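In the block that follows, a single chain appears as structure tokens, in the form predicted alone.
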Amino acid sequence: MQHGRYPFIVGFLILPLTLYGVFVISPFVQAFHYSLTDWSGVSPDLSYVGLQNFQTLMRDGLFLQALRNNALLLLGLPAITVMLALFFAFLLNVGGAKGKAGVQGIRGNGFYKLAFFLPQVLSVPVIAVIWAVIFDPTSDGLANSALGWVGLGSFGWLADPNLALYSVLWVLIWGSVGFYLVLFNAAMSSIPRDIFEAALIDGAGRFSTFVRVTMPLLWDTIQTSWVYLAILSLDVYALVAVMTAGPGGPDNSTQVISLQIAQNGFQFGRAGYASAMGVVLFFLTLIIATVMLRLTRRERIEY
């Protein structure tokens, strides 16, 4: 029986893994091999170029603007949903009657649940139309409307510089919250009742019950949350090509290093160069993925 376990379990992961070498890992070892060419992405002729590729990028204004601007994003995506999806999670869960400490959820969970979920369902081209509505920086767009009705004047948003850039990150914010809200919620619904309780006994608080007890307790899923809304914050193409002027504008306040990919390797017929940015791309999301397990990690808690 053991000897024809390995012949078995050779036979069911061949093809799958067969694919995955096709469709994963051979469109990178190809791009690691553009990236050494002056390939214009159309033509079947090529010369290598060695490094150039990548001295170049680092002396591209745009690219270095691009990257500042993921940085950015960078910051204060992962930290602000983080933030915000703990806290709702916390008052959907055990933010309930004041008496009960905190042990039970709110009236009406349920509602607050779907609601704050309801941007997952949308795809992201068309949540940039919705809110690209939304900040025109006309009388007409909603924002400026609302900010009229209260007397706080308007603002340019998409269509500002020293705005655009924090419009974009607030819709990536909006549109991640609900969905890291309800996997908080779910790992929040397996901690024992019982923890809490004890909290109150020793009289806990709300604050210091969720600061020295639902945190440590949920440390696991905030760690892997805070790397996907990392790399999220590396790669939102889709977004900034849609939503914004140019796109990237205005005054390329919203270039990102994913749009830079796309422009040169369609637009501007560079696929080579595109393809070492996309190198750059893949050790910076390599690199500050590990950096940020090893920075968040920390002995497990059983429970």
Contents of the next structure:
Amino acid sequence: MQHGRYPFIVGFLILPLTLYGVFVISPFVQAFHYSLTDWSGVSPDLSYVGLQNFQTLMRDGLFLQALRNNALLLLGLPAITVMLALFFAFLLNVGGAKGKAGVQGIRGNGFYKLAFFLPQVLSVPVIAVIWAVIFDPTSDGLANSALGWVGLGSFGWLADPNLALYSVLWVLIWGSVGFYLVLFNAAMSSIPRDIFEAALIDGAGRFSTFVRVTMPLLWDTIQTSWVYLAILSLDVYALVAVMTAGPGGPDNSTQVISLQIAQNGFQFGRAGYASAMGVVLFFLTLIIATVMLRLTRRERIEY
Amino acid sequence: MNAPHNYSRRVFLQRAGLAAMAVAGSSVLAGCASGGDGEDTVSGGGADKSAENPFGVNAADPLTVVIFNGGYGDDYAKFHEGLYTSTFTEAKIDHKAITDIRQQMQPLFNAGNPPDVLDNAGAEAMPISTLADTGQLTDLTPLFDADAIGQDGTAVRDTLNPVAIESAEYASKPMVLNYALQVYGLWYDRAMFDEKGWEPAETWDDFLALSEEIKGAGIAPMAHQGKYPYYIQQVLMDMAVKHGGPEVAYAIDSLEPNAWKNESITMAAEALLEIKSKGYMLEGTEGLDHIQSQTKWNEHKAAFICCGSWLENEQKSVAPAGFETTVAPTPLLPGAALPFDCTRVEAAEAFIVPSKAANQAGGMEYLRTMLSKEGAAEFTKLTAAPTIVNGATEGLDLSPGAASSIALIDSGGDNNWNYYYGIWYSPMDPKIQSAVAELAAGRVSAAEFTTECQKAADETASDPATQKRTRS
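Moving from the form predicted alone, what structure would you give for the form predicted in complex with the partner chain?
First the chain shown before, then all remaining chains and molecules of the complex.
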């Protein structure tokens, strides 16, 4: 049996590994290579410029502004999305009226799940266009009329440099909560009911059940979600490109790294410089993912 | 990413005005730019040259034509191809109409087998000044020197609007054929103005008085496509250049020190601030995109909107019956150097013959066919856009918008002007646009605006990766 095992394994792996090598590893290697050149992107000629692209990056005001904006999204998106998704998932699972059947979800549970999940089905540009229309800054825009009804006046939303990035953040959260709600919901339903019931019998309220029972048992899922959302907040290209003024405006308040990469690489004919930005983004993502996984590591609870 | 059609249309128009003038000095990049030297080394020739076949096109050589299938469609190209094959009956034309020019063409350019003719336009156009600087374009001098079709021995260059020659040049050589003319100005509904007894104002004071009257009638005097500051920027630049003369634009394009700190730019900036502070802008217009703002203008929520001559065609399905899209030049600031009836006229829709094309001679012959009066008239008929070919619209039945654009091209004559920094220095362009947006929203003063623009220009001037160009 032992004999012939390795050719068998290799036979299985050769196709996926080749695909992975060609479509994932090789672009990364090429980006590192091009980041050291002045390649225009439209001509086979290029020359090596060493680390000059990276030195220019340190002084590029727009790139630094984009970094700051990505940092704000990185702070806001994972935290708020995970909290909201956890809260809603908890309500759907164990938030129902206490009663005869012990612990149960609230009524209409399936409908809420569907409603929250719906944004996930739409493509990002569609979401961006929908919200750009909702955020119409005139007083007859959708969001502004609604606020006008309750007497809150009207806002500039995406047209206001102080609000634009938060408007983008809101759309990101709106688009993500549904998926993580369903994810957490699935994880919660795999927790045995009797644990909740035991907690209930021991006199735990909803809040302490959530903090002392649900959260620890979901920790692995939360950790993974956090890292995914962090990576998402470092991208957001499609949303910003379609939704914001400019795009990246007003006053560069919604510039993000990915937008700078696209502009430099494709519109300005500076593919080498854009590759250098890509390399920086690669290391940022790597560091942030590693740090987050380390910081949030806890002992795994078996049940 | 899939850009919706209208989105790409907008960027297409922004990117379309590809152009250039003489390069200051010659650089290493420009040195390798011209590939072959002169007409004798172009590929695909070889047949006997004659007045009918000035580039010696070999009738049997196939021709690859790639057209940007955007706002102008590709029907006009099929007509031009028909003209070409009626002369070279054996030639097989490979016609491609695509929208994602860059994605499809970039690998071909990098591999050295690009098409023979490329209409490099649209949101996904390749950066034209980079193509020119890296030697990817054929020197079109033989084309401009050749006899124009059906014009009794007149050279092609003498049958074209001067802006076509000006915008074609990179490193003192014509490299790009910008085929369509675009006219910028303030657009209004002639029918509504007639009904209310209004007339577009010629001076700034009259413009303010007219705006007050329009505002009194419950209509916002001005709207702009605030999400894309490119549009309102045209008003600013036009008023500044008409005040200070074309030298204002030359200085900016040449990245001269303090070009933006010019008195004319400051006055035009203050004029925009005055429109905003007096409440003459449509409320919230700085956050609207082109579809939203132009629709509100069609609904008579605003009297004027700033745009280029594609506006009428773009709004065709939205404009109510009886709406007469008409262009007016921007009003004159006190002490203006240029007359009222001129404006920014830009040549756009960049046709190129790649230097590594297999049939350069055929590519140039195809462009010569496009520049025949017959070819140009058909383009205008199909797209409602004028071309760079002089007199090609005579006798055509034109819509009100096209007729008023062509009237403005004619009345402006040599006073019509153009700027090129957006195409020449693409990284500088979004910085200026961002500053214009802040100005139009009234969030900065005129002095802060010119300082911000000057900073962007100085950064560009000191950037070693930017190819500097000058004009005068």
